[in-house]
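As structure tokens, one chain now follows by itself in the form predicted on its own.
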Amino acid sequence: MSEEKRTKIILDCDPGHDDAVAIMLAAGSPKIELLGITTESGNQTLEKTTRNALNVLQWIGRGDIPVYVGCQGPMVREKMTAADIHGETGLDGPVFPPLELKPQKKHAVQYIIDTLMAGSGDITMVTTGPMTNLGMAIRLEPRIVEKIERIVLMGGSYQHGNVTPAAEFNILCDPEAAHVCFSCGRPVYMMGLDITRQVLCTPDVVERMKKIDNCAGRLFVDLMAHFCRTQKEIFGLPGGPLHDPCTLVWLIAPDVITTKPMYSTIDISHGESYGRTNCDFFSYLHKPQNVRVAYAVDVDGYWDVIEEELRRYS
């Protein structure tokens, strides 16, 4: 029997506690071929998110995965961060050894363009932060669009936001970039708050992962100690919603997350609903359905995938 084909991805992120878990899944799963990581500002400043990505890779022994530094801020709006959730470093909680890894010299946007143009149309773009790098790459070199197999993002919500009543953080960080990506014509899969609010990292989940007792399991527990505390303090949640790994869980085990095609746009009006993902859930508008929006998740199956992937590390 031939070996199962691995999904080639570029992971565009802004680590961030939940991004760190997504990195561990992407770097360790035999179903994923992680070509490279690109960083941008979001959960914290660009310098800090880049350092966090490198720290995670060094911790799990995957210094072979290249990291490319991207955009300092969004296309149009002022820069925002989530220090109240992720702390001063953007990855408060774990204590990492001295960092020896360094990022690549090529800019992340140019890396995305070069990698996609050299590919055969089989690369998935996974974004777990603001969509600035990908949006800029599409604007700079429109020919890459036909080279993108699909875009899988954590962001948005067809219901309520988490920064404003209308908008989710990743999209609100750069609505214009999200607009470019949502309207580019390639398949888009949106893993939004509608499902991530269902996968809460409650104390029993932390205890379950604590039993793994390898580098990935220990990092997960250290990450969640801070992340779950701030989520409870700010949102009153019994556990931290593990947002970003939803993208990888869907790629690894698509049956765990259910999606529905919807006509979806980004509000770039700069009004009260700026950054909202307007998703026509009932197809009332009878417009082309350009985004598959996640709306249901097998919670037990989700945590089974997380545990299985973390156990792959030593």
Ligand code: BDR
Given for the second form:
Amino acid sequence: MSEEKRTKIILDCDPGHDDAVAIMLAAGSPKIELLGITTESGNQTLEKTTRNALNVLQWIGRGDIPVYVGCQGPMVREKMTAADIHGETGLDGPVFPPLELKPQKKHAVQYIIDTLMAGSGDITMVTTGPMTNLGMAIRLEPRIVEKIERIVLMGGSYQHGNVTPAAEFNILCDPEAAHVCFSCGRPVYMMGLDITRQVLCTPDVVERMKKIDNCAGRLFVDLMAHFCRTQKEIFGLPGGPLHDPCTLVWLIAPDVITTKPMYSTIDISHGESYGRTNCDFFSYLHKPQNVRVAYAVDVDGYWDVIEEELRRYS
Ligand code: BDR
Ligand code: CA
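Okay, that was the form predicted on its own. Show me the form predicted together with this ligand next.
Below is the entire complex, every chain and molecule, led by the chain shown above.
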């Protein structure tokens, strides 16, 4: 393993097919130090997303990574799930052996607070689900804010949404939590649909990953069989947009994804555009540019990183 300094992260997720790939990248990359995984409801119920996170870790032989169970649902709005995309289990497709791993006893929000407070400001919060756990942690213990190195999230879109014309799923699941995080004052990097809709896992990508033929490659192929089918049925896409790993790909190979600072707010008005990320692409408003919004991705480079990281497994 290289002596290069690794980026310390907490991965907050709601697995989810694309979250599962993000977990594999986070757990395997020599550039990342995955301190812990926190779960919340999102793609499926909390119980199911937690089970899915544990199943993925067990499958890749990383039962040493602690998993903390988080919030049952959003701060204000009613709970949503994405069973249409991710299925009844939240991770339909792969068949896992009996689950032996168990989550930790400490609540995820408390784990986030304790870990950040004990840290020296060098921990990156990566979120690939609704931002409930992080938003709650900030509200419960505001002193953690200055301890967050940066927030890297998959969510939002400066263009259009994927659940309503305006809103993307992760943000719409808990717009109030996203508002707390976006406005906290620490650097925020938003990997939204604007780039994730460009990284479509088409059949040629699946064939390429099939050749890896290790535990990670096989799980990727099984995951994508279900995910790509539902993405085609619902959105008519020729391949599943591999949303969540964008966060890790950017941390591992920042040149692959280009960001632009923009003044960005969350619509928490409960109107038609509830949950929209309003990103001032052209700086019309001349307001402080609080979020670096991803707007371009080197698609070939993206798949190269995914393949390279999956190949690290045996
Ligand atoms: C996001 O929604 C979820 O269904 C995916 O896991 C991803 O985090 C994309 O809008
Ligand atoms: Ca997700």
